[in-house]
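First, one chain by itself in structure tokens, the form predicted alone.
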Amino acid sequence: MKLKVTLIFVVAFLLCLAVSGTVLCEPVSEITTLTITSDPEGADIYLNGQKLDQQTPLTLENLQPGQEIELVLRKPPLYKKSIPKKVTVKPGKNNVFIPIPETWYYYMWLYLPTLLKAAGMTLFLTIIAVFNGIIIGTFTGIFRVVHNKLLNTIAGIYVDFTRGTPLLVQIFMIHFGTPPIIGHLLGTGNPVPINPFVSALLALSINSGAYVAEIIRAGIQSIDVGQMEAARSLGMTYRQAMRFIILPQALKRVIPPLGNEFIAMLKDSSLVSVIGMEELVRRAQVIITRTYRPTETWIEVGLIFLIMTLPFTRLVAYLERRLKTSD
């Protein structure tokens, strides 16, 4: 009776203990949290439409796993409102990021200063450019109509083959078909680079000096013949006289187009993007790719090149109005 008393207590202890491991290794349930950052931050929280006291970042305890909730995020007045996004929330913890695009007004404002800086550069490679295109055009459209075979040819075929070939090819023919000449007349075997900045200053230079020749000729050429035969019954030479009485008179006459030429100069410059030249349109191009906002960017972009060109425009026009009032 005894043995059978105890044999009922031991397996009376034995599923106890059975069923209390079995409580024991049951695993905890985790906590079901959704957490909602934005960039942003500090945006207000629509939660199925539904507005929230809360704003980002925030997290949400205690939802039901396979809950569906549909997030809007807004963060007036700089901000946009979110794409709609919708959440199936799992079971633990859950994460979601949601970015708030700017307004177009704050977007233009963000990166008006990293385009004015590209700006000045495109200013800078303008200015060099037009003024090494002066130097080179002064001579050469004197080379034009000096009685000297050799250099009207050389000067014709420099003003005729730039005139009559994009400015694009010559950009490409500088930076990428002369480093294989240089490597070779080096006797490197390999192609020697050439910086971006040099290669559109180069090209630039060149194609601006050919029409400024093109400018000096017909400034020239516009003074009345009388005067190189006056000067020359006065004893100069036919150099003195070009100095001295034709070149004078001419460059006053210039004066306007090579404004002109200028503000052209200044809109071409957007070219040299295609070598990687940090300038106005390749910085845009680069704003572009990270921001996916193409609209506002070349909008401002050509904001900023009308604000640039346009007090070179009325000084053209005022020079145009002085020059005339003075003959």
Second form
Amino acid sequence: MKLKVTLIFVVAFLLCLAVSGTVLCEPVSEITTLTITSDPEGADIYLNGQKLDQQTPLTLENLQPGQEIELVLRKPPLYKKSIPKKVTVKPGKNNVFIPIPETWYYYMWLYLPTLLKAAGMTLFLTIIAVFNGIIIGTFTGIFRVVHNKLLNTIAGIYVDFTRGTPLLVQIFMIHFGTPPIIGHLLGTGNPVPINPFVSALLALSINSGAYVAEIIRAGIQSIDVGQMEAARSLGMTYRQAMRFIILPQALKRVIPPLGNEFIAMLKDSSLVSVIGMEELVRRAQVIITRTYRPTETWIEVGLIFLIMTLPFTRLVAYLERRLKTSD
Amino acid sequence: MIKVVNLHKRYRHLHVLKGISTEIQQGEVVCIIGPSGSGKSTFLRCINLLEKPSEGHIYIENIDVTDHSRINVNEVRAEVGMVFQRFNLFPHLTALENITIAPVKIRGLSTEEAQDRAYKLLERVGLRHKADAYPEQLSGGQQQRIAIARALAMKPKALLFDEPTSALDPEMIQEVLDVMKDLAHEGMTMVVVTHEMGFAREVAKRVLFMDDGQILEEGTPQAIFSTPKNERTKQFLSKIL
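Here we have the form predicted alone; I need the corresponding form predicted together with the partner chain.
Below is the whole assembly, all chains and molecules, this chain first.
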């Protein structure tokens, strides 16, 4: 896109140069001209409300110096009417460049590939973070229920801290808070900056781990105590009972809430845009600084998020229904 | 076979068992009766250490199982089977797997050996055709019979029953009691907490009447049911019979 715009500028520039070149080479004439260029080219020209037969780029001749004209360009169906431009014709050569804004649907279409690519990053980030979260959370969740004070405490502090502080703060802590510590540990004293992708992944994984831990804990504790007693009465150790009896049942119950966690993480991952991680939201912000079209961009971003979450929402609902009937 | 000496169990402020002493012989069937909250179940659960006794000693084949420095709790439990009021079958396993899992994982039996044993046990409780059914597909009575087979698969020296028929529909009680009677006739050592006075009268060699954490009276079923000596026993039996 960027390339295309630049290219057009270059072409327009060369065109102007060529036009002025030919003019310069010729003997000075008294003809007053107006060259109309636009982005994109090939637009209909309305001169004082009157549609001309030709399209941009176009050089109008036989104009009177001092004449005032109003130009509006149109290029249906993908572009809107350009903002009316008033031109006061000066003697000699006049140039006017008029950008024509895309219609909302063409704008969205144009930026869709860029945004979808960024959405792919969001999805990738979320999948890896939740995957890490499941690994961290399974251990932490088990640590919260086993009969071991030390493990209970460590897991408890981790879960409470992570669930009790904003994800945004956690992201800042990792991205901006740890570089000085790493620098200090390395002995140089200079902060060691962390790649935004690494910070983002770390923050989201740690955050997800705590929530998954609570899901796993709840899953384990939702299993009737009679199951543990029956397993122990057969002579199983606590470990065996957990592994063969409790966890297989708990993990089944845990699947729907894990789906919900994935959906939540998909949405919350947008927070890493603040540290410059190029995901969907960050990409949209960058686009808007260039196009000044926040409305269409944010609506499009919202729709992309919705399309990503909807299948999972449905899947979770389906799994919940199925588990209910089998319980 | 099982000898209990001055067993106490306390939960914080609650004194549930207040000095239980009794002895259960090899092949004996003992029924424990008594009102709710009298400590019957707690007593039973103490025998296979699902509850940790606060005081006193339990000897199983002359080994003090309350001495944690010398015994492995898990090995004790493997020797004493337990059947629960709510069956507690493993819902994610089939009937067959419910029976084979402990022998395979704990006794180290091969899957074939364990299945062999399991099919024989299923035959014994009359549920050979339900081997591949999941617990949720079985009636309460069938589930309890599977639970008994599961306990038997570990070849326990004794079986403890914690109100095995209390959660059953009346028409399913008999099928479970029949299985228990067969076991009793085969010489299994059984301790049964029950409200089934008919069963106690017919099968038990000895009946213990418990109230308020103590054994108030014990004797043959005839002695307890026909000529109870303790006032509390009389009162209880008059309400129940």
